[in-house]
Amino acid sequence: MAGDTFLNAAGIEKHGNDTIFSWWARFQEAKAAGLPAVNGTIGALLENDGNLAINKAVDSAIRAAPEQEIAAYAPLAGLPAFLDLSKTLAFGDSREELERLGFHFAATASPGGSGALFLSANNFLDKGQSVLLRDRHWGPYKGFLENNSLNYTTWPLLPSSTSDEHPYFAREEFETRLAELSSSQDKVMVWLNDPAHNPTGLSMSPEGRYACLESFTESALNNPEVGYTLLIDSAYSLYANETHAWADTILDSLEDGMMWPENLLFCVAVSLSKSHTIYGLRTGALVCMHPEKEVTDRLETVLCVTARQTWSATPRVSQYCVSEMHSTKEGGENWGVERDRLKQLLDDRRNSLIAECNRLDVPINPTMDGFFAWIEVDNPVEFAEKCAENGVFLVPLTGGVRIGLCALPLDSVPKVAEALSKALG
């Protein structure tokens, strides 16, 4: 083929088009054609006018920018402020008990929250070793593991069957595939975005976090030999209605007296493209904690090191400007009254999709916050391609299509409910 004399092995397995912007590519010609289509492909939440939402206040602090904030290069791991503000909005209030508890917190800036997993596969699994996953995930997690020489299991998004416990933890075969991991390498770890999970929308519960966190640790303290990491996957997390649900959950195990096995590390991926709605401006961050701070030092210096060796430094103006923002009082205030206007811009279609699904008996999965609904069915690109006959553009991904709330204008929801059950038909 065309170039395979220049390309290396890996350079020639790589093909195709990202499905979520060919969707959306699709959606865009429908509209320039002049029908009435509905946009429900793409991961940015917009208006109901279809215009990009942007954070007022976010918006305002970037544009007061010092013109020396905009054009000097940030510390390669960093402005300190802002990776005191990640540690911040990664644990929310339970960082500051986490911190006396004895915890330390290690912090490197990354472009957005693809770094942050970029710099995991880098650096906490060897090549060759496979992550575990939930079945349902978000697409490119594929794509950084195979440029890391990684491959990844998966274990169900659902139980197979209902817990009244943790409806939305499948435990049994989490633990199975844990088991086999801890079995087979000397480093696990699991990627887990939640809550406001992508592509579904579900969030776990209390009970399913804690009874996942309960397995991880057991396995850790069964495996003294093995270094175990839980990634948290935060990229939605601040709209959800538990926003920093996980350190949650480790406090108050913690404080019920679980004990933190040595050989595991618990990670945050940090992103400010929704919470911060700055996407382009690449900003996000991985905050590890651990009780030993030879550890998180350690950390950090191989974490700078790979962010040095690989996009040099995350840009300054966004650390700087989210940082000075988050310093006062009356700033937070200022994000959280614009975050909760948008938030609420979910709540309103996520509530009307729920109720018109309902109405027309369309079996949606469970979905509680973030930007995303789900319709599992055993072919997703016939199904989409019939919404798209109704002039509805959605996204087929394994096992099911991605319904994008946060693009959809409130009024379009019944249109995608109808389109659903037409497509079910």
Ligand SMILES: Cc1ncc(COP(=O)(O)O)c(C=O)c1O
Given for the second form:
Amino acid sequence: MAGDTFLNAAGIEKHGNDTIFSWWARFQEAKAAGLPAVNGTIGALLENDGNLAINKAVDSAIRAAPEQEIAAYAPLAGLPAFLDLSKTLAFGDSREELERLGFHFAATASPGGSGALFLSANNFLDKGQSVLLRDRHWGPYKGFLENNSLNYTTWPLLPSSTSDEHPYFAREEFETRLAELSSSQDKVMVWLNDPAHNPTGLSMSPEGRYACLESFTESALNNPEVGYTLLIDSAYSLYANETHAWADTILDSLEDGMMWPENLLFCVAVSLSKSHTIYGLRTGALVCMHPEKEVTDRLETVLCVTARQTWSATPRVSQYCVSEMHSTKEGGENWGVERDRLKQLLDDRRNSLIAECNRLDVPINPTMDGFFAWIEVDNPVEFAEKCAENGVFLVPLTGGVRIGLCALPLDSVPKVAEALSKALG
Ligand SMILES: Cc1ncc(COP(=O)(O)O)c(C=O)c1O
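Form predicted on its own already given; the form predicted in complex with this ligand follows:
To see the whole picture, the full complex is given below, headed by that same chain.
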């Protein structure tokens, strides 16, 4: 193929035409042709009139930036005020209590949650080892892992036999995979996008998280020579009902007497792209928690050096402005009012979709929070084609079709449910 002379083996394997963008392009073509097309493709939150939804408090804060803060580099690890904020964004009200219990935090700024995921892929497993993911996951994970010479293995999103205790966590399958990895690798890492999962909108529930943490901790206790990292990808969690669900689960478990194994590291990949509607300003952080300060200090050094060697520093202006905004009670409240307004857009669309799908007997997956809903189908492309024939553009992915509630105007949600119903035929 053209360019092969210049490309290495890894480069040759990179194929374009991202599925999400190609289906979005099809929506745009249909719209340009004057058809009544509905856009359920993109992963950004749109107002009901189709414009990009903006958190006005963040927008005002950014516009007030002093010129020095726009122009200058940020420190390589990130601005201290932003690193402090990122710990609070990751752990919420539980942060203080966890600190009081003796936990320490490391934080490194990154270009979005993607950068945070890269930092973990680059440092926490050895080449050739596998990360454990759920079988339904955000597509780019694969590329982040491949670019760090890592593989992945999966466990199912939902249990095969219904569990009354934790219906949204497949514990048995998780434990099987965990045991396999623990016996074949000296380091184990799980990436878990919860609450408000992309692509389904699933949130695991406190019982599911408790069970997951218990399994993970037990595995760490039983294999003291193996290093365990549980990384929560919190990209959409500030739009969830339980915004700091994992921090709360950890705190509850500790208060119930859970022992923290020293070979267990807990991390959160923080993204401000959605929570602060600054997708393009590329701001996030990897926040790590461990009871030993020597461990978090070491991680700070390693992650900062990795950042330096990869993207240099993360943009300063967004770190500065968002930290300033959250540093006052008024600023934080203004952000919260806007966040609530945007969350309401999602809640209204989700409630409407669930009601319409129930009415039409369309078996969409459990969906609670965040930007997306999901229907599990055997033939995703064919199914999405049938929806497109009815003017509804969605994204076919592995195992199902993603419904971008974030992009759908509320009044077109019934049309989406009808298109799903017709496609099921
Ligand atoms: C599941 C998930 N994780 C992480 C990200 C990271 O986003 P960003 O790098 O823009 O912060 C996204 C963005 O779409 C996502 O969907």
